[in-house]
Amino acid sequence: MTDTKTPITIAYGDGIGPEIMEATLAILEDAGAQIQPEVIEIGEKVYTRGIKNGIEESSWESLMRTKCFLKAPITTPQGGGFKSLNVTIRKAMAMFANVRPCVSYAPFVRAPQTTMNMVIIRENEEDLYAGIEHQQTDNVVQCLKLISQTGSERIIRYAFEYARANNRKKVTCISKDNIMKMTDGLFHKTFRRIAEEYPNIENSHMIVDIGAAKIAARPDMFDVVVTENLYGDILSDIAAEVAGSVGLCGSANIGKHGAMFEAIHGSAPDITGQGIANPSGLLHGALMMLQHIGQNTVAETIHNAWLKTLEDGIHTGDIYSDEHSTARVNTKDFTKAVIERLGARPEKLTAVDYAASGAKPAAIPDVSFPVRGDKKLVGIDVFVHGDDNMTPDALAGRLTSLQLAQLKLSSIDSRGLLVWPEATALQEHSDHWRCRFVSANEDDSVTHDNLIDLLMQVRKAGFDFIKTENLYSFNGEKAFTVAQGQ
């Protein structure tokens, strides 16, 4: 251990945050962690001062300098345009990887599945969590799902590097590429390519619905899971609950420009101030932080003391059971019990040995943008806010009467379901139509001027176009999907 203290930024957060942060820091101090905390204020109090992202400019200076953030849970006000602070910090500091270990501590913590010992590695910056949403008509809103090749490659490589660094044997990719063939398809295709570079690590793929079911029913099938942002958020909570309690799990957010460590649970306003909160989730986040800054010995000492505390049946109310608990304790007494056991090791639960397990930070991969391909503009999707009494045939009749030199109407769909030239099902009323125009000659490309001319005519014809998407081919292959039923 070095005598030089590592500066870290800490935030006490909202709700039970101050209680569990105080407990966590007390354990770290007694264990000899060489850290120099710098306190910033974030969350509800900052939001209520009118700062929409929940963090003041002065706090960024500490974060950017220490590049290490231990954060208690916060409360984000509902509505009013307030942005998630977690997402803001992750994206601002390029923390592309969310790492969530989920372990069962049965029988001392009741668990639906006693074999849980997996790590879920979740892409942290894109997918639907980009938060790009629009209301397009009175009836329809949209949320854009953005998946990049570089983002996919970075998180997938990190997952394999994590497995290698921590002696994990298998990486499972979870996606929904049977439905979202381009976005999730890109993620899965990237996984298959990168897996070939790690022949000593087993790999597999599952569709997210059956993957979630298997995590709940057969967690022994998994070791490291890598997945997209939304799926990872959901799956990690499933895994944590199946392991015994969401309240026991911490997480790390890792990137080239910094790292953030936290509990995965929220601010729990219903028990705030009662002194009964379990600090274990934030403590596990702090253990990941200590490993990140090279203080493995301290982390190992705390982790084994915590395991011994569980084993001795000293439990907060959220994990208390008549069968395996010897004392129901509050936050301060649980903290005291962990501190009293520093230096002890569990006898029935498996003690951690970071050196023997090979636990170390995973390499953060460098990725390159793909080589620019042969890109050809071949058409445009024009989304129209129409009269909800308009039929697809009437809409098509008006659009086909437009005087277009290079484009023709090829299809109309409503929320992805084909309604013209052939309807695939009986249609409800709609005010949201996607009208696809393609090159009048299949072998020809079109120009942006052609698209501008089309949009001018659509507007002159009295239509409200609410969104457009250009249609391209890349290297001779269509780079867009067709409507359901087409």
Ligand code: NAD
Second form
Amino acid sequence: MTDTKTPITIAYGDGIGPEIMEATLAILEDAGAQIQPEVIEIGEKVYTRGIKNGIEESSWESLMRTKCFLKAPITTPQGGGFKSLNVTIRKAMAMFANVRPCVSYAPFVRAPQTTMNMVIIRENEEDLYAGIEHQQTDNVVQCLKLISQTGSERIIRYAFEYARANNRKKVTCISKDNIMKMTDGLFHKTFRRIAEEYPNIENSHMIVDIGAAKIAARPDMFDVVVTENLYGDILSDIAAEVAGSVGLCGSANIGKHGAMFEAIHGSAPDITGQGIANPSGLLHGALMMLQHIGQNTVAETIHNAWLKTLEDGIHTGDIYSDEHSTARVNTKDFTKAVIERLGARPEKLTAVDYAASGAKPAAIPDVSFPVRGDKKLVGIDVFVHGDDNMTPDALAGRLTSLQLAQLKLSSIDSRGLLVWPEATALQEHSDHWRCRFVSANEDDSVTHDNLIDLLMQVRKAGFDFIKTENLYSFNGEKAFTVAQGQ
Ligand code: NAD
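Target state, the form predicted in complex with nicotinamide-adenine-dinucleotide; input state, the form predicted on its own:
Now the complete complex, all chains and molecules, led by this one.
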């Protein structure tokens, strides 16, 4: 144990946040955690004071100084309103990895699956979570999915480093590269490349739909899972619920400039103020925090007392069952039960022994930026907001009559489905057309001036172009996908 107290930033959050934070801090204090909490306010109360990102400037100062944040859940408006503060903090502090251990506690906690012991390592900074969204036509909105080579490599390397540091045997990558061949394709390709550097760790890959089904039905197939941001969010809730309750799992957000520890669940407005929330998720976040700041002994004492509490059947409502529980307790009594057991070890569940397990913090990998490739501009996709009566043939007729020097119309699709020169299916009404122009001479590149000339002509012809996307080849390979049916 360290002699001096480690300053940590703490936020009580929204909904059940204050109830579970009080419980967690009470257990940490009784166990002798050497921490010096600095409380900041985030979330709903800050949003309603008109602070758009949900956090005061002075709170950033604490976060940037302590670099260690224990955070209760906060409420994020759905479908509109302010952006998620969770995402802002993860990104601002470059916390690229979200580590979510999911364990079942059979036969003491009722669970659909009793053999779960997996760690989901979720990429934290990119993917659809970048939240770059636009309305383009009356009918269509879009969300951009951005995946980088460096982001993929960093999280995948971290997953292998985590497996190595924690004596785990296998890393499974989960993606959807049969459909998203470029974004998820890059993630999977990077996984295959990095896996070769860790020959002592088994590796496998699953498509996300069957991966999710297998996590729910055969969790024993998994050890460490590495995946993109959105899939990781969904898969870890499935894993946690299948292991007993979302109320049981904690998570660590790890980065070069700081770390944040939290429960995986949200602010649970449906049970707020009733004093019945399970504080275990946040407590597990706090245990990861104690290990992060080198207070393994205290973390181990709390973890074993908590296991003993579960084993004794003292359960909050979310994990209570007549068959497995001896007492249905509220948050305060659960907290008291854990505190009373500090120093005790579970007799049937496996006690944790951090020293004997040899587990250590995983190294944060350095990744290098890809070298610049031979990039050639070969065309452009022009997205057009069509009027009510526009047909693909009529649109093609007007676009092919443009006087273009270097470019020719090669295809039109509507939301990825080819409609011209052939239609792949009966075309329903659309107001969103992607018109692909490529170099008139197969192997020639085009210039930005060619594209500007094209756009001027498209505008003069009376079209509302809503977005353009340049088409490139990289190192001689076409670096864009074709439409469905092309
Ligand atoms: P939720 O996780 O808050 O609740 C889902 C269900 O699980 C509810 O029935 C709830 O009662 C139950 N539950 C959750 N935690 C529990 C606990 N500790 N003990 C007992 N039962 C528990 O998910 P939601 O209802 O979809 O989201 C509510 C709000 O939380 C939303 O505003 C959402 O954006 C936010 N949220 C925040 C975070 C975070 O701060 N990291 C994470 C997820 C969701």
